[in-house]
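Given as structure tokens, the chain that follows is alone and in the form predicted alone.
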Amino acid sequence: MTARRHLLGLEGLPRTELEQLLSRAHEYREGRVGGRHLSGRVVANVFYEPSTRTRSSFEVAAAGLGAHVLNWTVTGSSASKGETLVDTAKNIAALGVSVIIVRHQHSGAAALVARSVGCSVINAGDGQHEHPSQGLLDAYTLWRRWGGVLENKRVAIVGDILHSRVARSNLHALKALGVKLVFCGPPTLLPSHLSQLGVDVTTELDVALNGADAVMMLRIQKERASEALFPSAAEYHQRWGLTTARAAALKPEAVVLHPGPVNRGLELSPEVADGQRSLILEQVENGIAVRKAVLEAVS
């Protein structure tokens, strides 16, 4: 597997490396690789925004290669009284740390860090920019469950594109793939770039839904926007939104995939997100697989 010392964004990395951390990522899934590649190192988690499934699944992670975890917040830190993201990176990175994952709410953060210290650093997410691993492990969930092949694949990606750095990865990743994409949403949640991109764009979700392989529906960041972006919840659900029926008229074999957190009866019917199409705690599943690979081909 190709080494790198830092994972910042899937944006112009080549397919072959994309499918070798693919490919190491179903060795770990798969029970088929083992060892404590990380015994004896440090890895920190620093993160300036709440987490529950990234956080907790480098944890998992790097705690399964033998790593001793340091988990890092702002709260009860000196961030809390001043400290620049600069020097507590620099501080953290002097107790000896191999691995620096960084998440914040300022795009071009991770990018930051990295210039800044000695060791590896790996973006949980910054701003609206990307978030790497998140793109991988949802390639990684559909790599797996359609048997390797991505290629020629239909994906329809729905919901605040504007805002998600978790799109911006997908994009990425799935399309340097040979996955065909679409996106949907409000016109006010879609970037005006985004056909200049080669994917598709449209306003109308049942155009979009129309042949998808997979959906991946994405959260309404609510903590982002700073106006009303549609009119009201019912509306959005109603338009956007993954009813039991959109659900019942996709292809046979179609899947659904969630970031999280999922909010219940806005992006997905809760019937959708429990159903058999439903791949969300899969992609959680995953995303340990997926993470160790990264931590490995940083180390």
Given for the second form:
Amino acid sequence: MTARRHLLGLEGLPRTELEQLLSRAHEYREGRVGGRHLSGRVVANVFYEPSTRTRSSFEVAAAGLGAHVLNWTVTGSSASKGETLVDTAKNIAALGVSVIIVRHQHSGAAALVARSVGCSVINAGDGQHEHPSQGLLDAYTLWRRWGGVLENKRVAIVGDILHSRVARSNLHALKALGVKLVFCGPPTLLPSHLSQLGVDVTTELDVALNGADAVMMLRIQKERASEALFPSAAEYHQRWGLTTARAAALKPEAVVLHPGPVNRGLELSPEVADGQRSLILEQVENGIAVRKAVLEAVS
Ligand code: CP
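Please supply the coordinates for the form predicted in complex with phosphoric acid mono(formamide)ester, as a counterpart to the form predicted alone shown previously.
Full assembly next; the chain just shown is listed first.
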């Protein structure tokens, strides 16, 4: 597997490196490799924003590789006394940490940390920029479901594209892996430059779902929206939500993904979230194997 110092985003990652990461994740997922590559090393989770899946998943992955995990959060830390991100990261690195996994509300925060410390840095989500390990675990979940074949599959990515770092990481990874992408959402949540990136763009959900092999529903990020970007939750669900009726009209083998946390009844109905097509919990399960592969690549 190609070694790299940091993983700050998936933009520009060669297809061969993406495929190596997916293959290595698969080896972890299938229990074909169990090395404690991080034995005696310390991995730090530095999360300035809340997380259920990513932080826990990195913790389980790092512990599975034999690392000691240091979990840092804003609450109870000296960030609440005004210590900067860079000072915090430098002090955590000075503890002898090998890898800092950072989540921050500002785009570029992980790159800033990477420029400031001597250890490896993994971006666990920076503002509206990227969430590379999520993009990889989404790609892996589809790769695994489809027997390692992503080329020419059609994936619809639906919802709050504007604020979504998950959408950006998926765009870079899935496009590089040969997937045909269609992005869909209200006009106010679709970045204007999307159509220049070699993907289809539509505001009509039924157009996006037509022929889709997979549908990735994105969370409405109320915390990042500075104004009302659609009239009401009920109207959003009616026009851009994956309702039970819409899910029933998908191709028989089509699958549904969501990075979580899910706003039930807004992006998709509870019946779809918990239904036969849903890979939502499998995404979480696969995240551990993918993060083991990522940790190994940067260590
Ligand atoms: N998908 C994701 O990033 O979830 P968390 O915010 O719970 O980490």
